[in-house]
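Next comes just one chain, in structure tokens: the form predicted alone.
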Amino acid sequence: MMLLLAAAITFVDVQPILERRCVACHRKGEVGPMPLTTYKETRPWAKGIREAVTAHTMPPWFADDRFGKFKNDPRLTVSEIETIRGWVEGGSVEGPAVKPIVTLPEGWGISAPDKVLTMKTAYPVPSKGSVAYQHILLDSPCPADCWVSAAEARPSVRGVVHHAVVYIREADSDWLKDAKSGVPLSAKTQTTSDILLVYTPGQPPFIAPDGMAKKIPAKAHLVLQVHYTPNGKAAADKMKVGLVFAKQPPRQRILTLQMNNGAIRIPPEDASYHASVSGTFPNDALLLNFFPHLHLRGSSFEYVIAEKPGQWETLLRVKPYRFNWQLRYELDQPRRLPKGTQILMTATYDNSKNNPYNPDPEAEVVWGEQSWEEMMVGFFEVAVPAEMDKKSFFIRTQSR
């Protein structure tokens, strides 16, 4: 009976699952190593797909189910897994003809951009060694204030880009004031400028919820901060950033915030080193998502809040943390947090030989840009009134 049921499952049944769960990454030009948009593309990988979804290794997801619900949870349902299993065990047959999966415009994970900014020259990444963070000043996209409802950064050679941050440098900012448009600058520098988006392999582009957007002030420039990582083959990357402008002014503005602990000092062979950072919301805000960032020794990351002193609530626990899959976790229902709410972030690191990703368990590890060093950064995004910018958000007002 089971064999008959399996034999009845064809690619017609599997294709919608791939469209919902897989093709965001597994299509031409994306991070997935093979496209899965047609039967011909998918059939050679059928058994591997079955094994990956049965073992829950694909799609990647690391949030502890006991804390929070997230609208971008990509994991397959039991029914979807059984459909794929039945298709493979029934011979992975094609069945009736199906139309190719409808995807977004080739080269983008957002709708067709209204504006595209591209590095003027490709950056040469060597085959080996390390590369300091590069800052590339892009042209100003907006002569007047503009609102961005979607944005995406796309390397031309994904394999050599570990991550990239796209900053919004306002026209009167002194940050990187000596930078020349299109000329990479490797200075170590920090900024309080707002962030338009963060790119990591497998992370979806920025797409604002309805009624929300990010603001690029008049004559502001975008700055690419790129972490290039040589992978054994010399390459030249020319990243581009696509912008979709909001059709009308939003009700709320999205701000990307972050908290760091730059004082980490992980002893050699320490399998459970903890580091924390905490703060207090200076104004009311609507919490939208989380994006934790650690390096190769990171093993977990947790966000907790307390709206009242001592009443802590875990909103997200990422365990295990995987350096090669740095994901954004979008709350299923945005959380309204009153001013005065405390937020605490805690990271755990495994600097022992039992960590298969550890480059050197005998090293003492401190903060640094490169992957063999460590970081602790907890990004999160909030929605605030459209007229409130990042600077004014941090002005603490008197309680009413």
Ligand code: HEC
The other form holds:
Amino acid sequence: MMLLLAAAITFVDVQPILERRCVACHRKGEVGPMPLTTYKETRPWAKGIREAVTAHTMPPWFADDRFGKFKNDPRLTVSEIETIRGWVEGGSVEGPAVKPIVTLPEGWGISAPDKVLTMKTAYPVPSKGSVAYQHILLDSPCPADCWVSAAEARPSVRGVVHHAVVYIREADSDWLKDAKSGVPLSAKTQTTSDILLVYTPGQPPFIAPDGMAKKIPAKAHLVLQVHYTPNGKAAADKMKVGLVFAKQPPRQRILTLQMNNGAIRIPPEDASYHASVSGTFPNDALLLNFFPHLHLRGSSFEYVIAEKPGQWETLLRVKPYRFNWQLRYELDQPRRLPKGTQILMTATYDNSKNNPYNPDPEAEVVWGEQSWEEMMVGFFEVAVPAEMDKKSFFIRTQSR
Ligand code: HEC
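What would you give as the form predicted together with heme C (HEC), now that the form predicted alone is on the page?
Complete assembly follows, chain above in first position.
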């Protein structure tokens, strides 16, 4: 009976699962090591696919089930896993012909962009060593204020880009004042500029919920801050940023906020170092998502809030934290938070030799850009009234 059932499963049943759960990364030009858009591409990987889905290593996801529900939770259902298992155990049969999965125009994960900004010259990444963060000024996309409903950064050589932050530098900002359009600058800088998006391999692009958008003020420039990581082969990367403009003015503006703990100091061999950072919401806001960022010794990251003093509530616990998977966690139900709500983020680090990713358990580790140094950054996004900007969000008014 089981065998008969298994034999009846063909690629026709499997392909929709791949389309829903895998091709975002497993398609041409994306981070997955092989495309899975046709039978021919998928067949040689059948056993590996069965292993990966039954062991829950694919798709990658690290949120602790006990806390929160997330819109972008990519995990397979039990019946999807059984379909794949049955297909593989039944001989990975093709069955009736199916059309290949249609991937998006020119590899964009957003709909066809209204505007594309590309680096003027390619950045030469050496084959080895380390490269300081590069800042590359792109053209100013909007002569008048504009609203962006989707945005995506795409490197031309994905394998050498560890991550990139796309900042919105307002026209009157002094930040990187000396930067010339297109000429990379490797200054160590701090900025309060708003963030358009953060690119990490495998992270979905920025797509705003209905009625929300990010604002690019008139004549603001986009600044790419890129962390290039040599991977053994010299390369020249020319990153581009695609923008989709909102069809109508949004009701709410999305702001990307972050809290850092720059004072981390992890002792050698410490298997469980804790660091935290906390604050209070200066104004009402609708909380949308989280994006924790640690380096190789990071082992967990947690966001908790308290609307009332002492009533802590865990909204996300990422455990284990994996440096290779810089994921964003989108709340299934955005959370309305009144001003005064406390937010506390806690990270743990494993600097022991039992951490297989640890480059040096003997080192005392402090804050730094490179992956053998550490960071503690908790990004999160909020929606606020459309007319509010980041500066005014942080103005605290006396509550009555
Ligand atoms: C967020 C991006 C992402 C998604 C979604 C994803 N993968 Fe992957 N996958 C990767 C990357 C990157 C690797 C290589 C690194 C690794 O193995 O950790 C990989 C590796 C694999 C491997 C191992 C290949 C090898 O070299 O042995 C298999 C099998 C696989 N994926 C199957 C799947 C299947 C099946 C799905 C959907 C159910 C899926 N993946 C979803 C990014 C992804």
